[in-house]
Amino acid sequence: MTDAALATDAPVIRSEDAAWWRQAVVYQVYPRSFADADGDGLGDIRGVVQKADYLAGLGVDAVWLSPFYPSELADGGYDVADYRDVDPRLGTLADFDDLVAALHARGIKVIVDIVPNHSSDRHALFQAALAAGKGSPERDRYIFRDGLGENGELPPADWASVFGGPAWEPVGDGQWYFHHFATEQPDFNWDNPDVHAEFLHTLRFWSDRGVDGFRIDVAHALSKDLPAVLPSQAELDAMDTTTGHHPLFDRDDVQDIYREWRQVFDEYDPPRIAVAEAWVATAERRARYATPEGLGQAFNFDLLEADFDAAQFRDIVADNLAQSAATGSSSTWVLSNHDVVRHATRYGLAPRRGNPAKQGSAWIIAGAPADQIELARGSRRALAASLFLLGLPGSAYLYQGEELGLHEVGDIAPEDRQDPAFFRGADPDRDGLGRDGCRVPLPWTGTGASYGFGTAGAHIPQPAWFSDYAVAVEDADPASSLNTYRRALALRHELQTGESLEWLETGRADVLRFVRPNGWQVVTNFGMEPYPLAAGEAPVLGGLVDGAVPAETTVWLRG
């Protein structure tokens, strides 16, 4: 065990600690990219211990974890072949417990990824279906159709995967599986037993050897209701999807099975806790996932898809917060993650005005003129957005390196590129150009073959300009980004209180002011003019100039 893994001063996890997750911030770690400890270019499990002491430092309550499953890497290690194991390349279930240990012993809690939507075509049960033929018991916990035409040679529909390409992949004995996502990624039959036994038994897995919580991907997805004649693409398009009737997604019997997960989480104590990707077409339908018989908790990807516009930050903020009143919960505020652009670069650029921030051209550096892409002012932006979303009662989720101010990197060579979505040929949203920019590895030094991320060069390269966001030249700038965030993330387990919040009047539109209960206020300037505070206001985080919050800056008081 390294030195990183020895236990420190900091509290342990205790029972009577059973709502930590209210008010967390967690930092989701990117396993294979965060850091490499055996230097073949992979980030891995040791690498993530060995820097046990930079996420206690960094003030973080939880890390989540995404896959660090075997995988064939179709999807980023989200195509799991055995949802029980370490991916030997990234290390063995012994380097997953000091793991665990490690962090605990920093008062640092426990989240892992849990993908039940689908499995790799690897993963022993798909590969039991395919053996067993069909008809078979096996391939009944898949989704397989008999395809159209004379022999079943023609799928079962004309359906389009997320990734580009046809839905349904062909067996060659005249059946066909659906896979919403990667042809590696079959989809599972959640109604069938088996399914849920599979799952039952991987929570109790990871419970039993310390985590304590789980995220779950694609949530909204599980449970389908396919009719023997199945409808076209176009007519799934036309469908509404706030019945909870839709053949596919947001089904009301999906919380079905998430009340069965819940009696699991519930033998545990503390309670493992849980949170939802779900992808809902509206608030309330978001906030099913979010209760107590259920999951527990909801991402909020609503900031996330706005602009940097004070009028879409307040209604967004206050929707929420009344979702979570009625539910019980508590909001999830995020603003970039393993999915999306680095908001540092979205804010750089013109506005969205609604449209989803998935990649494409448009957010992509390499993909828009240079003279589109303002990075200072991206850069401001993301650090004001930053600040006001820890301010908010709830919880943070942050992705690696936004506290180092990391922008997307867009000059990706066709050959180095990992995503599916490139090497399929995306939705018009993602523009065939695929995620790898948000998911290149981490640079910790300012020199050095892959900037300190290990011994050897990164799976995906970096360029020339993260050695001015490395870690260790951050760390030596009181100024920088990575020392706010640890400043901002100290002050608010100081301030953290309560779970609402106070508008005050600011008298300018383009400025928001609110207070928690505590007296804490957070005021954030998204204008370009300055915002005077009164004689004698004095922020404990952020610079004022001339007694004027800055343009699109945020500052916080103390009550």
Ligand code: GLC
Given for the second form:
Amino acid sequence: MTDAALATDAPVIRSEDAAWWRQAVVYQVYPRSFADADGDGLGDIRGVVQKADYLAGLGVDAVWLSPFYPSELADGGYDVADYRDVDPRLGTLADFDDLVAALHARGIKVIVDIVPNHSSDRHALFQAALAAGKGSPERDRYIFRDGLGENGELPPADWASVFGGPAWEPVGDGQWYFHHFATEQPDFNWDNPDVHAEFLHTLRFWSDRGVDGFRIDVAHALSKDLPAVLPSQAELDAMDTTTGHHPLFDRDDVQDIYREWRQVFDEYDPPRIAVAEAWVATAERRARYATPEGLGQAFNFDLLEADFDAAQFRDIVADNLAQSAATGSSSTWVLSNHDVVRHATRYGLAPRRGNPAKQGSAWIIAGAPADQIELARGSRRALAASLFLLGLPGSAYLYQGEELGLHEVGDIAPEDRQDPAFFRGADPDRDGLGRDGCRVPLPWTGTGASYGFGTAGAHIPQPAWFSDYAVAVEDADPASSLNTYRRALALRHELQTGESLEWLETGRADVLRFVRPNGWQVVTNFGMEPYPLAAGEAPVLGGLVDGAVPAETTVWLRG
Ligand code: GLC
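Next, give the form predicted in complex with the named molecule, keeping in mind that what was shown is the form predicted alone.
Let's see the whole complex now, leading with the same chain.
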């Protein structure tokens, strides 16, 4: 069978039942950087519509759209000014309806991003809070406190925001508001019933428009319990985040919110699904977000934070399969997203001096000079890790461009950067470079202005080497990363089976091999020595050299 035939002819299992999400491949679209249909340099909803066939040909089960709502773009759209509309620069609600129709017609589900911890400071509710003044019901929807000092001229606490700089901002009347993230992202007060009503309205609004599910941003931070006298940052830092009673993070009572949301999800048929973005301390804490009475599923970032290392991968898989079995959820697997250094690049970096344990981790230098990145090795390892992940039971979350084997762009000029983490000086783990390097608009063609992204250039400039990774270029090469992902996704549909695996003995610490209930096997050689298979074992995905799995390569065998 040819590659093209495999991509389109393989039986596609896209169940309409309530469990469709359990082993889905979900593809994250970062809309402003995906495809620009109207030629203003910014990706848009129609751009995604135009690529619906590309997504279907790739073989994904669902598309998760990062925020496309009206926003001043203080944080790439995660500062939402209106939860129930489309940013006019990205299109209209009618365009959104067309997108849902285009994806559904191809059997692809649609997941949208809900950002409930904070709104934009341009949101009508926050503007009303500013206008209404101290002590008003409007202010109670956000987290306002009187400043310290004679006239409230000092912040209520010395807390730092996630993006760097202070987390409290004065509003000019002696009061200050709290923002975990950028100044333009005031945190909601989830003790206020109006905030609950606002989000129930939003969940129904998108569900009624045919959306199949929701990705919940910063799901672990909504509930807060702030005492009258606020602790200092140092005191906060010293507090245990695993007790469920931290003032700011991963509080047990945050689940009350999600139980309320579950009622809404279950009003629909099939029920709407949700996946929590919860950066919590342990797999056990994460499981709390993934119960059937709550959000149902939670991102597991363990592989994303791991080195390219067989022992680490095996422990992480075993731990998370045990957790999901215990909660009735299904595991999720992620190697890249819009917040971390692309995994092809992570895996190509040498160990950080003095901290070899951090090799390949998400927290390593995004902007390392080219001569410090082993590009080919990073690409090879990235493909091996992705094919390992795609063979696992559970859902796989892919980030746009990873199917191309795309690398992080490290050398974006300061004036072209957009990420508040860069401007506010946070993110020391990325040497202060922020997250723009994984958000550069995709290359669709090997030549032409913005490599086929649009007609008017790209809102973050693309480097010349993007040409090599363009969809059209990889399309023509049967051995490309893109065609390998297509084959893998088509085969995954064909081979998909029960949600478990059994490890097989390999006799090598750097080789993992597992078998799924129907006999589908995945073999990953994390090391540099070829790993011979038994005579007659012929992979359906990935090639052998002289009967052996080459260095840093994954192969699949049919049962
Ligand atoms: C999440 C998003 C990230 C955003 C932050 C604040 O972590 O993934 O991109 O900056 O929330 O909304």
